[in-house]
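A lone chain, given as structure tokens: the form predicted on its own.
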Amino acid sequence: MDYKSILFAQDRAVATITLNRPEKLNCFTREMHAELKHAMARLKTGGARCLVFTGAGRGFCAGQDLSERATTMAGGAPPDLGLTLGTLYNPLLLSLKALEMPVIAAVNGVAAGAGANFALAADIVLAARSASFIQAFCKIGLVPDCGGTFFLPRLVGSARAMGLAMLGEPISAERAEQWGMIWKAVDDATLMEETQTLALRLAAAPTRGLALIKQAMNASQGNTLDVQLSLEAALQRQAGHTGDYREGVTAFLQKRAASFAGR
């Protein structure tokens, strides 16, 4: 596919995906949409071990672009907002945290509405300290979307999730990191070495153990104690016959650092 809402490369085994519309703050199109469904499946044969999700410009993401949707102002049907949701929204969440390798995502700028849910799917969320959060669907009378009234919770507490979805106020990098939203706010002119310095030490990394590992925590947030418990016997065994399990151990015990091949 010839993109052009999306950058895509490869160095080593870090994979990087760039939202590429920065005249309009990267806002989410049906364009981009489909172009990032075929990326995400490029990663699943090109050797990549790590992602990384950015933004072009000075934004990360903006959410939707509203001007590709029809309004009743105009004189149209409104739009059925919830099928947009479960054909284009949900299925690339889905996909990407049940992807099998660890995601970044590098918040370069405002992530506003979807654009600000998207980054907190990521497995782990670096900030620059000029970004900011904004749970902007309360402006325009919707509901937060692309997982929001999932992960906010579970995040920052309801109490905090209720507020910024209902005030729909900005929350700066730095107060996200106070908050736990996001793993670490760093400064803007150093942001993307940092994220790369992170995703190649992450794509080192025993990824099978990591991916069970992402299996695990995502599974818990719905489970009882006990089939949690279950699960992780269960989890451990498969880590527990990988070849990385073995190399580590033998490094250990040969006093040398591990070189895990990620099965």
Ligand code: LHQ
Given for the second form:
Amino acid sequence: MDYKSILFAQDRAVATITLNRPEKLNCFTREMHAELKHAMARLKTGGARCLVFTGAGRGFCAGQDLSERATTMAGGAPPDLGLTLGTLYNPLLLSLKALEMPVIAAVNGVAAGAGANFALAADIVLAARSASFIQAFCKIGLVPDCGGTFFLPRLVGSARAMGLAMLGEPISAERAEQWGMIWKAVDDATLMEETQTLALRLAAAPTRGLALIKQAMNASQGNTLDVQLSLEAALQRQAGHTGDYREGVTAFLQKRAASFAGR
Ligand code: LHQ
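Output the structure of the form predicted in complex with this ligand; the preceding block shows the form predicted on its own.
In what comes next, the whole complex appears, and the chain from above leads the way.
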């Protein structure tokens, strides 16, 4: 598939997907969704062990391309935005969450609407100091989607989540870091360098173990302690069967750096 709205690159075991409609702040179109779906599927076979998402130009992603969305359909009927979410956005979010490798969002500029929540769905979010996050939905009469009503209260607490969702005010990268919404705000000039360093580090880590950590963390959102403890035991059983566990312990005992194969 020839990509027109995204770029896909792979450097060693780090795959990078760049949303690439810079003149429109990389807002989502149907075409971009189709290309993202294709690129996500490609990751399963290409040997990548870490995925980075970023945006081209001055923005990360301004959410749904509103010019592609009629507010009134033929015959005057209202549009079915639930169908759009169910067919395009929700599968994208779930595929990110299910991806068996760490996902980093390198938020290079404004992240608004679905673009903000798409970034928050990553496992680790780095943002340029000049970047901002905007729950823009309330300004056009919509509800935060792409998991916003799930991630935000868990990340920043319900008072801040409600304020962000109802006021739609931009929150700076630094404030987002202070609030625990993202991992780190970094200087604009070093964002991509720091992202690549982190991505290479994660790509050289025990990938299977990281995938199991991700599974446990994601499941914990809806589990009771006893259920979560059982899940930890089941996942630890799997982790204990990996070559990377053997290598990690052997390297520790031999006082040398471990070399993880990712399985
Ligand atoms: C845009 C957009 C955009 C089109 C910038 N669309 N062109 C899911 C399912 C189905 C339907 C509905 O929605 C959803 C989920 C959602 O994501 S809803 C929320 C959609 N996003 C927004 O409401 C954000 C709209 N954008 C903005 O508020 C501003 O552009 C922000 C604050 C992000 C950035 O402002 P500025 O830095 O001042 O840039 P700008 O507004 O000048 O934008 C640059 C260009 O990008 C401009 O085009 P132009 O041809 O005039 O230069 C904008 O029209 C275009 N653009 N966002 N979402």
